[in-house]
Each structure stands twice: as C-alpha cells, then as structure tokens.
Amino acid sequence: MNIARNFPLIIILMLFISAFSMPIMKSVRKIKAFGFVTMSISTILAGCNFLYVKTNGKFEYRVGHFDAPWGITFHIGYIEAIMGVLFTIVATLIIWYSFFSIDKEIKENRISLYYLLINILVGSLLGMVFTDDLFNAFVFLEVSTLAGCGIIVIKDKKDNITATFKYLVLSSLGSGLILMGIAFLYPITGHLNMSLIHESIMALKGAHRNILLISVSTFTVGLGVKSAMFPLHVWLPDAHASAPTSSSAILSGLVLKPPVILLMKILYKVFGFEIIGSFAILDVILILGSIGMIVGSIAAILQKEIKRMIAYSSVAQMGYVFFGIGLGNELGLIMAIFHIISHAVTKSTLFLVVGAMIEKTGSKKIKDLKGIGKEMPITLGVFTMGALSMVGIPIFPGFISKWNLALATIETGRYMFVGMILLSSLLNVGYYFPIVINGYFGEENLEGKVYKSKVMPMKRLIPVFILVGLMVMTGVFSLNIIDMIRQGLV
C-alpha cells in the first residue's frame, strides 16, 4: 500500500497532463467525458490516500527524492487528505452538472479550453494544500489565479471581462505581497521549506522582530485578497455573479479555500503561535472576520440578483473562517477548517440550483423567483436545505460550525463576539428565508404558476442530490470529522 504515498503527486500530474490533451480532441462529448473521468480517478486516488493516512498516519513525500532544502516536499496529514477528497469529489460533481449547462453559457469552440482550465485549477489548488514549500505554494497559487480568471472570462461578455480584470489586478497585488513575505523570510532563515523556516525563526530568539512582523502582515493581506477576506473581497461579487454556473460553484466552493489553508500553515506552522501571539495580527484577523460576517450578510440582503446575493453570502461565510483563525485557540482553528468543508459542499450546491432556476425563468432577479417552488419544487427544496445549513439549523453543518465557534469564543473570554455570531445568523435568515417562503407560499406568488412546469430532468439533478447528501453527512458525522481535524493539527 506504500504506492498510496505517491497518489498526491500523481493526482496533480494527471490533472495537469490530461488538461493539455483536451484541445486535440475534436468531439465535445469526448472532452466532457475525459474531464469527468480524470477528475473521478483523482477522487478515487484521493480516497485511497485518505485511507492510507487514516491507517498509517501523516507522512512527508519527497518530490524528486531529494530531502529539503534541496528538494520539494509534500506534507500529507489528515487535513491535507480530507481536502484532497473534498476538492476532487466536489469538482467531479460540478463537472457532471456542467454537462447539461455549459453549452448554453459558452461557445462550443471554447468548451475544450473550459475543461482544460478546470483540471489545471483543481490540480493547482491541491498542490497549494499539499506542498510544504513556500515558493512552490506561491507558484501553485499563481497558476490557480490564472485558471480562475480563465473560467470567468470564458463567457466573453462585458460583465465577465470587467470582473476578470478586477480579479486579476487585485490578485496581482495580493501576489506581490505574498512574494514580499517570502522575500523577507528567506534572507534571515535561508530556507523555503515551512518546517525548516520555523526552526530557523525559533533559533533567532527574538531577533529580526520587525522583519517577522512585516512578513506575517504581507502574507495575511496578500492571502486575504485571494480568499476574499473583508475588506479585500471587492473582486468576488462581480466574478461569482457573472461567471458560468459551474464556474461560480467552483470559485465559491473551492478556489477561496486553499489560500486560507495556506495562511493557517504560515501563521501556525511557519511562524508558530509564540511568534504570532506576540503580534496583534490574530486580533486584526478576528475583527475583520467579525465585520465580514455582518457586512457580507447586510450586502446580501440588499441585492436584487440572486447570484450576487449568494456571492456576498460567501463573503460572510469566509468571515466565519477568519473569525475561527483569529480566535487563536485550538477549537477556533478546528472550526475554521470544518467550516471550509461545510461551505464547500453547501455553497457549490446553492450556486448549481440557482443556475438552474435562472436558466428556467430567464431572470437573475430575486423578485422573479416568487412561486418558483410550485414550478420547480425539487430544485427549491434543495435550495432550502442549503439555506438551512447557511443559517445554522441543527443537524446541518452550518449549525455545527456556528455552535462550536461560539464555544471557542467563550473559551477565550471574548463574550461580545458571541453576539456577532448570533447577529450574523439572524441576518442570514433575512436573505435566504424570503426566497424560500415566497417560492412556496402566498396566493399572489403562486397565481398563474403551473405545477412542475419548469422541473429539471432527474439526470441533471443527480450530482446536486449527491452534494446535498455530502452536506448532510458532514453534519451527521461532524464529530468524526472534527476529531480527524484535531489529529491533523498535531
């Protein structure tokens, strides 16, 4: 079973190599099938890698068989293994769904490019999570940014071009800051490997304090841009709202997550709690996460288009992740990672079903979705389950995140911030529940609507049902997942 140690690298190489095979295929159907098969195989390999970690524990994989600092290493523990399974299975289901929607949203001659970009994107996201080398992580981050821009602009509309340009400019600024952070660390440590950098920092015994502060600050701001930390999120609403449906699901469900995981590694693995605890950086992250939870929700309430509403909801949900990081205790960090899992499956589901509603009604306006529950009862039912999770109703993973974040907050003695969590949850109700209520109830909303007149074919709903199943399982088996995350932090 030692071959499973090679699977993280094999997954990345397979996704990259297979991506550049797609343009030579002439048949759109074959391109779609090839993209689905390669991502499915990646899911199986990621699952085998998870089982290996579960059985044998974490391990270091030497890429090229050279030890650090001469070679690049992958660190694969519970958290990396879980993210590998999460990213590949969600991407597989989104690709499956895209079979039925992408032809309606982009030109036929760009479909091969679209699936090429998805494979490169997922491969680079996994590389960012797996690697234990800072510069290697930076390279993967840049590849993912370019691929992310590609799956937005591929629609070739004015809104997409504008959104992509905004994303690219802001992301470039973030990249510059990340590179500066690496540049500040390398001269004083002589390493790019995260573990070796930490050893060197500890050996400094308090020297170069200002350089360390500048470095951790540039990393935080740079990765904050990439992961839509408030107020660095300004690129996100336009990008998510204008992109094709499957792109929106990938951007919100997957693309935002690896930069946050990388930030966690930099804060706690590279610098260590002793160093970051002596700065105010965690307090800043906590405050920005709290504000993001509230402002993102208020902005979502004010939106008139449903995709923009869900996009601003992502700003609020990422606020919970940064909130957990900023608390600076073990439970807060565990729940930040758990919420990444919860948000990935839930928000992917929401974007896919909303895309189906927009396609059937021909409108992005929230007001035009009144009575949609009569015309598309199953689709709105799936949306309702996702909304219940986002609001924080028991059993669903959103509740698990918020409950434990509240406990983590109490553990730190910052009781005022518990009120921020409660307020944010109430604001979540303010923009999700009106859609559900107006969709199912009210004579004026249902008047003239024909029962099941716009229902989606079952073959198109299967990947969405699987995502909902994953969402519910995340809540039901939350204790097991939390325990594995706790082990992964050791």
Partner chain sequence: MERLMTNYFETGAMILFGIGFVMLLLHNNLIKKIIGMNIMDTSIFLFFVAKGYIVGKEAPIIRQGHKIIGYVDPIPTALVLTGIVVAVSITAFALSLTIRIYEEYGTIELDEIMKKRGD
Contents of the next structure:
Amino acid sequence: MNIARNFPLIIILMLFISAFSMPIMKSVRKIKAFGFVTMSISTILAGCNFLYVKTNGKFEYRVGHFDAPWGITFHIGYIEAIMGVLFTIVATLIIWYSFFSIDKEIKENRISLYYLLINILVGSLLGMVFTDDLFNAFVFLEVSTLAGCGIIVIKDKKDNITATFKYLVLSSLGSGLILMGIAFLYPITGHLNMSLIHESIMALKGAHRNILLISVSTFTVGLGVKSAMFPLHVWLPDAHASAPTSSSAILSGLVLKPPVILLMKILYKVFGFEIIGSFAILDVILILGSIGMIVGSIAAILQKEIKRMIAYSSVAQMGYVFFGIGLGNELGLIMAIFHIISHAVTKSTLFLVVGAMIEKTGSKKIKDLKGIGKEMPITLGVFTMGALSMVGIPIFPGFISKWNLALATIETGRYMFVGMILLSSLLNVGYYFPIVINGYFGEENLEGKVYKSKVMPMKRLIPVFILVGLMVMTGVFSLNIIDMIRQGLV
Amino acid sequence: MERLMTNYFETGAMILFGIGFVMLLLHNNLIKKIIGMNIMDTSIFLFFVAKGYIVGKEAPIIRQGHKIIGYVDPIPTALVLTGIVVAVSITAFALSLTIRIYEEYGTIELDEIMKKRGD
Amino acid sequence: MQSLILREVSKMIIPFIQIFGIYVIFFGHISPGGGFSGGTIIGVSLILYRIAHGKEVAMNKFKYNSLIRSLCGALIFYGILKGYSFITGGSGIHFPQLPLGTAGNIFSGGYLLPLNIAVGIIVSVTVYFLFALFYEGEI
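Next block: the form predicted together with the partner chain, after the form predicted on its own:
Complete assembly follows, chain above in first position.
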C-alpha cells in the first residue's frame, strides 16, 4: 500500500513515456529542458526509494495484477537502490553538461532524437537492474543495446558508423547467447523468475549438470560481450572513442555496468554459490579479469589518441570488476559492486573533461595536449583528480576498491593475483601521469601558451565539479557504502 | 547418436546455430554477416519453441464447442515472439548502417573497408 | 514503377487489405493475430499505395509530421494505459479497471484491445517508415 514502493516502476515508465513526447516538441531549448527535468525528477524519486529501502529494508514489488510465477516482479534491495540513485544522478549531470557541447557535435534536427535515446537508455538500464525476471532483463538489455548504438551513430561520421556496426554485430552475438542460456534453463526449471529458478535448481539435486554448465557459460560469454570482458572487448575502444562526448561518458560510465550486475545476479542468485563453486567458471572469470587489467592498461599506454586511451582504461577497470566477481568470496563481490560505483563516477568525469579539452584544442592526439595545464588549469585539475582515483591514491574511491580487492585476494590465498593488482596500478600510473605532468610542468612545451587562455566558462564546469564532489564523497563515505552493499548481498 | 536422431529439432537448431555463428564471425561481406546473425537468431527460436512443444497437444486458444485436454506450453512461444521483434529491429538497424557504410566507403567488404581506413 | 494496371488494382485491393488488418487487430485477443501482425498488414497497404502512386503523391497523403505524431501519440497512450494498470495492480489500489467481459466477445480481455490498437498503429507506421527509408531514402 505504500506509495514509495511504486517509485522504481514510476521512474522507468516516466523515462519511457517522456522520451516519446520529445519528437512532438518543436524547439530545441524545450527538448533539452524537458530531458533534464525528467531525469532530475527520476533522481529525486530514486533518492526517496533509497531512503525507503534504508528504513524499511528490501522488498519485492509485483508489476501488474499477477503474482510471481505468472507476472513480473521487481526486487529492490540495497544494491538496486544504490544503483538507481547512481545511474539517475550521473545521467542528470551528463545531460546538464551536454546542453553546452551537443550543438557542436551533432546536427540540430537530431537533438530531439538524442535526448529520446538517452531517456530510453537510462530507463532500460534501470529496468535491467531492478527486474527479477530473466526474460524481462533480456528485453531491457536489447533495448539498451539499440539505444546505445543510436547515441554512437548519431554523430554520423565515418568512424562512428563502422564502430557502431562492430558493436551491433558483437552485441547481437552476445544477446543470442543470452537467449540461448535462457532457452537451456527454462525447460529444466519451468520458471523465468530468478528466485523460483533457484528453488527449482536446488530441487534438481545434482541432475542435469551439463545443461547447467552450458547455460552458465553462455550467460557468462553473452554478458561478457556486453560489458567488455577481456577477449570480447574489441568493440569498446572504437565505439567509446568515436562517440560524442556526453555519449562516451554515458556509455563508459553507465552502459557497461548493468550487464555485470545481471551476471552477478545470475551467478549468485539464480545458480547459487554451491553450483557455481562446483564448476570452474569463477576461475575463468578471475583469470580473464586479471588478464584484462594488464592487457587493457598496456594497450592504453600504446594509444596515441586520448579518448582511445581512456576507453582502454575502461577495459582495464572492468577487469577489476570481473576480478572481484571471480574471487568468489563475499569481500570480492562487495568490492566489485563498489568498483562499479567508483568507476561510473570517475570515468564519466574523465570523459567529460577530455571532451572539453578536445573541443578547445581541436586535436585528439595526446602529444598536442602538452602544456594544456597552463591554458586550462581548472579542467586539467579535475582530470588530475580523476586520474588519481583511477591510479588508487587514498581518499579517492579507486584506492579503497583496490586495497580491499587485494585483501580479498589474500583471504583466498592466491597471492600471485595481488601482484597482478599492483602491476596494473603501476601501469595506470604509466598512462595517466604523463598527461598530467606534461600538462602542468615541463620547460619547452609551455612556451607560447597564454595562461588561462582557453579556460571553460563556469556554467559548463558546474556539473563536472558536482561529479568530482560525488567521487570524493564516494571515497570518504566508502565504509558506509560498503556496509550497505554487504547488507544488500544477503 | 540415437539421442541426436530422436531430438531432431534440437540437433537441427544447434547445426543452424553453428552455421550462423561462423557466418557472423568469419565472413567479410557485411550483408552476409547480417544473414548469419539472422540464421543464428532463428536457430535459437527453433530451439526454444521445440523445447516448449508437447507432442499431441494443441495451441492454447479457447474455442466454443471444442474441448481440449492439454495445451502446448505457451510461454516459449510468447518469448520467441518478443525475440523475433527484437531480431527484426536489430536487422533493420544493421541494414541501415550497411547502407551508410556503402555511401561512405563505396564497398561492403570488410577487408577493403579496413584498407581504406588505414590510409 | 508507375503502371496503370498496378494503380487500378491497388485502388481495389487496398481497402480489403486494410479491413483485413483491422480485423486481425480487433480479434487479436480471442484468435491468432494481434497488434503486431495486424499492424504489419496495414503497413503493407501503405507501402502498396506508395509503390503504385509514386513518392510525391504518397508523401503528400501521408505527411511525415502527422505520421510521427500518431506514432508518438500511440506510444504515449500505450505507456500511460499500461502504466496505470501496472501501478494499480502493483500497489494494490482498487481504482476502476477496464471490465473483463465474457470470453469470446470482442469486448473482453480488459486492456488487451486498446493496447492492441495502439501497437497496430505503431507497427504500421514503423513498417511504412522502414520501407520508405530503405527504398527511397526519405519518408
């Protein structure tokens, strides 16, 4: 009977309905304002939902008139509530930033389409996190893939189109595999609801082990494609580097995350630890994650364009998330979720800042960004904060997740992987710090640059500052967040 | 072997899946890639529908003056319908991208596109 | 491809196609069919009109703005109606619902009929758009 229980559903419905009223509107200003207002309202609703979960605990929400085996249910616990707040708030700030940058990057008659796609994208991502029904999650995944392709290709340049085609082909392969996993799972359990599938699997008592193994591996590969697990990440650098600035921030900060959460739910909620532990699937995820950390960082060092470098850094950071899942203990899983939060905030900040640098200097190359610290000191300062978080300096969230991941690794007794984390952090220093150092210091490249000549107007920097504030807050209040995630896991 | 022959729907679906998968990954022509994607999707639909079919049972539709003892499981059919809609939209999107690629590069062979991007 | 035969035959055949499409939409909840298949049939009739009469006549008859307005309107209608049903069902509020009716009549199945009509509009416009974009490059 409580109204606050409806908020997750209302957010998704409002985002979808408001998206389709945008093509009817005429003026661009109105469309932008409308997109921003709907996203802020959903942020407020997500915040209320979070407070409700915090006081009353987790709850199941029945969508429509039918109960679980027939209808769809939402499961709203701590993790889902935190993700709801995170996604809506980051999306609001990115939309705010995009007011000033989007006109220069895409044609004017496509702006309504752009905000339509963003609203649909965020709505489907939230739906994927909230839902408790496997097939519903699949449909939301497809919607988010198509909308994600849309916000890449909307720039309509050569690179965008080929990158989008690559993304579309690989992710349709992934979605085929996910549907295959559902098709293997449905006949032996007879349910699509996650908790009911878990009960049926437990009732099987060890029968049909091969089918379960096939199913869990197709799910892992399929969701791994969507969230750039190491050997399947080939679409990511092209897609994220060629997209418009605000799209890159959304794609890298938000779109990669819900498939991982869905994978966690499938591994630990649908199959349960007993069954997963008896297969080797967690070790595979662990090894792929750690290879991804190293290879992503090395590839980032070799890049010459700054956006491609940050995109490869995303591959490395997703490696940490998969590493945390693959450890197979509670702390590892908590840190995987915490790293999702910290990466979402940090990477969207970095992409926005880098987009501003590219716009002002007119070059994508790293070597042209030398001496940028004299021209745009505040912007490079924000970039430095993000880089420090990525590398893992105390106070910032990146440090906390790396430290705790190392602790979790020691807990399992696999000391070799602690070295992997250290090596990957050192490699992170190798590609973030040269930009910062060459930007601020260095004798020869500062000549001829006028101090603060290209500084951004203050109104454009406000959303970036709020994002940085969120990042620092995530680091400072990390113990509370970790505590809440731990309660949510049970 | 006997198991493969009795469950011929599933066997056929798996063979089709392999064909589609290989076409999707190995062909250079973009249109053939899209065809492979469609074959793969169709094989999954065939597999899913075959899993829901019960021999001798009818479609779950109420008709007057017609008593039916048992129904085929309708959920896989409904899911496949949704899957078909998704596959149609992805195919349309991919084809429109192919048209744009042809306009930009003048070819739809992947190796030639790579060559043109190189220089 | 503007032949006289095609034009005259299409004049006769298009109303029948559309009536069949409407039949499939309206009987979607009590027999095989529904919004998606019926919408495709109506979309085919629009495509046939465009092939028979050429681009200019079709673009004059089906204006882009009115098509996109009906598409978005149907989507918003679908969202609001389904959202109303979802939220009243989910929170257990006993607001008035559409009557279920007796099985076998057209006015049965609660929300299915209006939702099917909305889906029919969306699908027919989308199919027409897809054809126009792929065949001639503009709507």
